[in-house]
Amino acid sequence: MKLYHAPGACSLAPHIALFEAGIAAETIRVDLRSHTLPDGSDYLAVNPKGYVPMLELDDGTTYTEVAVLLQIIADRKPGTLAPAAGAPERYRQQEWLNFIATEIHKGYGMLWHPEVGEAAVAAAKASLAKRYAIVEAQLGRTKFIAGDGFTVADAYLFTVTRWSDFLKVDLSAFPNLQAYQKRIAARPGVIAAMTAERLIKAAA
């Protein structure tokens, strides 16, 4: 299995639940700016989306699209990180997932992008501050995004989440999910994880 990622990206949150499950996979960094390889080769060759994260599987097949890599990792370990296929906790984290990949991870897309101007950049912080809002209640609620136990939403809500403080979203007025994200923090996948993709100096 191989991961092509770039660090700090939305594909630490597939690079985290490898580390979580225990699965060993193989990582390429992706050049996100030349679009290249490694070897130089070029990126859009094997994934024309061009952005990251790709899985690849041993038999050549290739995925795209965060929510799915994270249920694919799960699913190779079932019970660790995700509920049963079919049962009502799997539907409810699947929804998390989707509300954090189209509310929340492309929420922050547009500040990727002063140059749009700051009524923009400042609609966009508006709008995350609503969906966050969302986050804060529920984490009110349980430990847990999807509930009392670690699953794979928890890896991409922390992920996305970890950008707030460069793009300079204020998360002050949501002291759950600050907590929330110290307790991610500290899991050993989660450290693992971002000490291989040099986030954090290793532990001495």
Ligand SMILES: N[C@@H](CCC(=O)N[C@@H](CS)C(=O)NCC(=O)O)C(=O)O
Second form
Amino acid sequence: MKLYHAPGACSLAPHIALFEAGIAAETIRVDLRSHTLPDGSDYLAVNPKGYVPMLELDDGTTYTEVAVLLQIIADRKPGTLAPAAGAPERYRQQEWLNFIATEIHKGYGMLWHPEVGEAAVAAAKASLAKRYAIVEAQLGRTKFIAGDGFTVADAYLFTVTRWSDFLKVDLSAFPNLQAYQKRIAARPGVIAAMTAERLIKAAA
Ligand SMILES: N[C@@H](CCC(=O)N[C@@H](CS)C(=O)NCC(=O)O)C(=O)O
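Form predicted on its own already given; the form predicted together with this ligand follows:
Now the full complex is given, and it begins with the chain already shown.
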């Protein structure tokens, strides 16, 4: 299996999932500015969407979209990182995956482009705050976002919420979420993925 990724991008989520699942995979770093691969070849030739992540299975099949890659990885280790397909709990997890993708991940979109202007940035932050209020309430009820055990939805929520520091999204009104981010950051699988992406230093 190969994961096409960029350090700290949303591709960190499937990277975390691979470590959490104990699945060995080759990681290929994509230069998102030039859309090139480390050997100088054109990423657009293998993924016309141009963005990360992309997962390539051993038979050469490729898939994109974070929420899908997470489920492919989870389904390789049944019963650990996602409930069984078709179970009500799986639909609940998919509900969260979709919410994280469309409401939170994409909610940050505008913030990467401050040239859109102060009003647009403020509106994006206000919208994110509304979405995080929903997350905050859920984390008051359950330890993880889709229930009482860690799932790939947590890898995704953690990954995109990490951007709040850099993009100055104020999370001070969300103590459950802040405690959750710390808890997830301390997981060995998360530390391993973040170390591999050089987002944190390897322990001495
Ligand atoms: N819909 C895609 C969005 C992926 C995405 O936003 N990737 C960003 C990094 S977090 C990216 O590669 N941006 C560069 C580009 O769009 O060229 C998914 O859910 O996987």
